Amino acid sequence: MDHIYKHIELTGSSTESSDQAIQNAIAKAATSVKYMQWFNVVDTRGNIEEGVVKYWQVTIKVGFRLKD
């Protein structure tokens, strides 16, 4: 059968790494959104204060199948 696929466009931050803030962009979209299927990763990024980083953002594509 085939499939149609919709995209949409997260950012998800984390204090503790950059794969973290996928993670909780995932999970927070995982309770709206059904059938994700797949992610691409967009754009990363970083706030720093007093020369440490203090948390990472990252923009994510997700890829969710439409319900037949």
The other form holds:
Number of protein chains: 12
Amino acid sequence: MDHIYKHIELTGSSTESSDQAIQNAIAKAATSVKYMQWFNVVDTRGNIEEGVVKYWQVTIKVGFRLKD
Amino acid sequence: MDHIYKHIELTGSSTESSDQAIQNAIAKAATSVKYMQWFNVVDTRGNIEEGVVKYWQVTIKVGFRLKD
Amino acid sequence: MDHIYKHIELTGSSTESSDQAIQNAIAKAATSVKYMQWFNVVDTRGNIEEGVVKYWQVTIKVGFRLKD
Amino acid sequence: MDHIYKHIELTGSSTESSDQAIQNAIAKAATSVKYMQWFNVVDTRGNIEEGVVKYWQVTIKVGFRLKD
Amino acid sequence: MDHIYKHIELTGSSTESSDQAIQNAIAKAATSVKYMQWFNVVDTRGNIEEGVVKYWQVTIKVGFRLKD
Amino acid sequence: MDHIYKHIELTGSSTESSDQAIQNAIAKAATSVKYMQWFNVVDTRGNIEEGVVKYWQVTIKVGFRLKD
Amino acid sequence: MDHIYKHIELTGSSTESSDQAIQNAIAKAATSVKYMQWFNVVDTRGNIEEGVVKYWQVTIKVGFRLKD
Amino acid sequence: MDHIYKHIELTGSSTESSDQAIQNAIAKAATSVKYMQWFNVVDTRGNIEEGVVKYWQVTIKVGFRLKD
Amino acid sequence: MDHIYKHIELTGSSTESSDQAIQNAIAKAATSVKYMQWFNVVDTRGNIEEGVVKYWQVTIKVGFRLKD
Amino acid sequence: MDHIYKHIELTGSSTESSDQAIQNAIAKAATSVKYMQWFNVVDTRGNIEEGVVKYWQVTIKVGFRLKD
Amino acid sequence: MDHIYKHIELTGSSTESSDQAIQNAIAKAATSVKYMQWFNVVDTRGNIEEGVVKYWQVTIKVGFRLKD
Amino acid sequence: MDHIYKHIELTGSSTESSDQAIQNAIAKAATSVKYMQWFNVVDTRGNIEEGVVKYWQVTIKVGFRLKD
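Now that the form predicted alone has been shown, please provide the structure of the form predicted together with a further copy of the same chain.
Time for the whole complex; same chain goes first.
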């Protein structure tokens, strides 16, 4: 069968790590989007305060299957 | 008058051809989105099984006019 | 706290200027989207009629914060 | 001998397929340009009407040899 | 009917604004090219003299329909 | 289990269509590579002779799983 | 004679327009950099407050000649 | 002496982290490739199951020196 | 008020992780640059020795505010 | 005064060097185009025969001023 | 007949020139790869020692025909 | 030990060759920057006068190690 997928673009942030910023974005999206299947990283950024990274901010595209 | 358009990104799939994968994505979107006006191809991929393309998967951006 | 942002892609148009096309896209989006915080320009185009620009068309990504 | 080539950029359209849009652009160019030797695809787009692709529009670069 | 379009790349300049540099390029092209229909911005540059922008220079692609 | 994949880049050609050029590249690779799983299109080109496309040439990346 | 140029990357901001954001960046740089000769736009962004653009933010590269 | 290097492209996966996906790809390659000297990240992706990242998938290019 | 920002490009390295390579670059820059506000990742690389990553090397752009 | 420039894209070839391929393209263009002012390299390629480069092929954009 | 080509990516180095770095990569590849037909430049780099280029390093893709 | 590197972007020019334009940029930078280790080419351009290249202009990024 021919599935169709939609992509949304999200930016997650985390004070811990770049990987955790991705996990946070996906966890948040999971509260309203079903059938998420993959992500890919679009951009990795962050905020600096007093010479250290305060927030990791990672922009991802998330693909999810549309109901048939 | 100054129209405003929104873009959504979809991946359609087809066992037949890359063009048909695009048609399938648009046909699916048409069940919930009105005023679609154009698309452009972002990425063309596919799944391989036993040495042949099993699914063509084409990612497109679709632009549609927002109601004034 | 770790905020999450979503991006949407819009094309605004204007007969006046490229900056105004951006303003029009954002003003339209503001009627349905809350907490918009930034935009970035993806593409600047336009329609030509009788040797002058008739419509400026600017495609932007808009980022807005998702409710916690 | 050291040949020199020039490139032109064309957009062909077709109601049938993306491949045919390319063929149409090349056929049209052939009425005025000689010694065309290759093309490469720059962009694939299309117009949508009532939920189906009405026009396939493919932008190509065409290279042709300049007369020595 | 299946129209074919050709693209040309131009750089317009203006002492006033980046939008005016585009208008100047299109106005100049209009003296020799018919059926121009759209443009898109490729690059925005400028010359600086004594700490201010003296010339805005915008490179655009212009698409025009070839006679059938 | 954590699979590892390798990518190879191929250009297939066909006198018939761009899709068939992809199929030809994959069929050829299948004679020496096992466990091919996906491809993505890198570039679409072609040769022109007497105003028509003689060869469609599509460059793809093919991913295959390395034996554990 | 063979001049050598150095490039710096700046982001200017303005409440008025995208062109003015560029002018502001160059005016600021002119207080410490001599022999600036050109700029090119790298990115155009902005901050949104209450549905309108509050700050235009344009990132440019500026080239200046090194003293011989 | 003038060394020559070859590049291969690999996708590693890991349930733990994006860095570990890279380590897994390199460890696997080390079983058959000698003289690997550097890598660079081409793409970072992942699979999502039930609202969390199940597999991190990182595509890298690996450069290794060819024997003289 | 209209702030102006300057960007510098740095490569940090770390034997531990890609995130730590970023932290190291920022910590080093903080010894001579004030008002750093954000970074974005340009490139992620590394050195390989005996089949494992020895150094993570991440190139970032760092933006800092110029004194008014 | 506000000059307008047009760009053309050429591929020059040479059996000697990549620089000479550029010179050949410009020398050929000079026989029919006036007021050429700059070029930039788009792509550097070549043909290989019996393990050596037989032709260097460099694609350039050439900008020339349109008569006022 | 429909030929299939494979691409490999190599970095050649030379103390003499960027062109010679390409020649060295191709000469080395020719000792193990047959039917090489073209290359294109992916990246040009180099090592600096005491203020001069010590090694030119050019990364190329090389295409060769697979035996039918 | 974890070294940190900074990148600067320069454009060198030469009447002789594209390689010499790079050498000139590096020689100039060497009068004020220590510990330069590598460069990579960003852009190759040139000025044309009377149908020949008058100046080769090559933009490079240069990386140098920051003192520990």
